[in-house]
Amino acid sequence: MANVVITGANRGIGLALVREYVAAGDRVYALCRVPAQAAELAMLAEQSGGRLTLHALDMASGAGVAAAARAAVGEAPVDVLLNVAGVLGGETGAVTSTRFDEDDFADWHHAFEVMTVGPFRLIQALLPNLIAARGKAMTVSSQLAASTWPFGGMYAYGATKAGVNRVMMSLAIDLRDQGVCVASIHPGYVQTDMGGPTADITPQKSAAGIRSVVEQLALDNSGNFFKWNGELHPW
């Protein structure tokens, strides 16, 4: 039985990943901003026999990330950490037609805190736990992070994901000697609140693919940017 920490666990891909790991018999620490509003997650926890617990985590709060990690996991070894939590960020209009206002830039800063700085903070906070388990940290990124993405727009979201890819690569290099694997993954075009109902794959299919990629993650392929189906993503 593995100890698994999942952020953004209350909906979409995060919730599907919780279901995957609980069904596999693992011990899951499910983190989200407001657990009291996570009805589906609470129901899963009630049915899990104590293997799933819910914990509050605000990825935009530096002190909050460290405190939440300590409160949720304590000194337990962490075999798998999945950084899933995400926001869209300031995306109103296109720069050719509408100027961004200060509210949009505030959203940019929030997006970077949640999706670029936050995953680094959480790995930092749980590093002793990851080292104890010789564990794996996988961050959900996006194909929008890649220089090969042939479209404009999505400025804040794409920038945060490109940034977190580089952060994860650096962590993979720096933590290799301590036995910790780090990588990032494009989850596919998924039928979530962000992807919409006409997207290519379900959250369940994405989650199953991500779990399979995590199982195959090792020190010799640490630092890569993967697709949900196990292929490497050019970026």
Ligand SMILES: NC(=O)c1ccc[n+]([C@@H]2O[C@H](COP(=O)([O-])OP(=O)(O)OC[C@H]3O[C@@H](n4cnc5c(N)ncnc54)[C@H](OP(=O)(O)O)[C@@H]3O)[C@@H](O)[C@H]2O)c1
Contents of the next structure:
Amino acid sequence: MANVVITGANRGIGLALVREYVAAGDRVYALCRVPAQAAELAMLAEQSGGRLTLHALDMASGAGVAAAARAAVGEAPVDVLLNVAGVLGGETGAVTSTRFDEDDFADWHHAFEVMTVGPFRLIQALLPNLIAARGKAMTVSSQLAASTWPFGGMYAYGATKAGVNRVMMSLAIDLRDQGVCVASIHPGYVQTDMGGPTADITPQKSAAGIRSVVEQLALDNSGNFFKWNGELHPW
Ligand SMILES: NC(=O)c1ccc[n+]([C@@H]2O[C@H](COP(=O)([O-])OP(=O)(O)OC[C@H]3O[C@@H](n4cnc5c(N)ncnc54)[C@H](OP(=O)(O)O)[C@@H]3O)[C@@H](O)[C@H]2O)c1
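Swap state to the form predicted in complex with this ligand from the form predicted on its own:
Let's see the whole complex now, leading with the same chain.
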């Protein structure tokens, strides 16, 4: 039974990953902004025989990210850490920091806190737990990180994802000697609140793919940017 930590666990790809890992018999720490409002997670937790617990974590809370993660996980070894939480831009998730005439740069900072700095803070905070398990940290990025995916607009979002890929690659190099694998992944174009109903694949399919890529992740392929189907994503 692996110990698995998942952010953005209350809906979308994060929730589908929680289902995957719980169904596989693992112990899941589900981190989300407002556990009291996470009805589906709470229902899953009730049926999990104590293998799923809910914990509050706001990825935009600065130093609060580390404190919340440590409070949630304690001394438990972490086999898998999944950074999933994301926003398209803007504190409400509205697509704002995507326009050339954007003049509220608070959106940019917020997006970076949630999708670039937050994942780094989380790995920093849980490093002893990851080392104890010779664990793996996988960050959900996006094809919009890649220079090979020409797409205008979405300035802040694309920049945070390109940034986090680079951060994860550096961490993979720095943590290799301690037995910790780090990588990033494009989850597919997924039918969630973010992807919309006409996207290519279901959250279940994306989550199953991500879990399989995490299983294959090892020190010799650590630092890569993957696709949900296991291929390497050029970037
Ligand atoms: N869907 C796609 O096609 C697609 C494609 C490429 C990459 N991605 C990436 O995949 C990841 C998951 O996306 P999704 O499609 O599942 O999106 P989603 O359905 O919109 O879910 C986003 C999740 O992130 C959480 N979140 C947002 N801000 C947060 C914060 N400050 N602190 C903690 N949690 C926060 C949300 O929690 P709340 O309910 O509290 O807001 C929610 O659980 C994201 O990183 C996204 O960029 C998605």
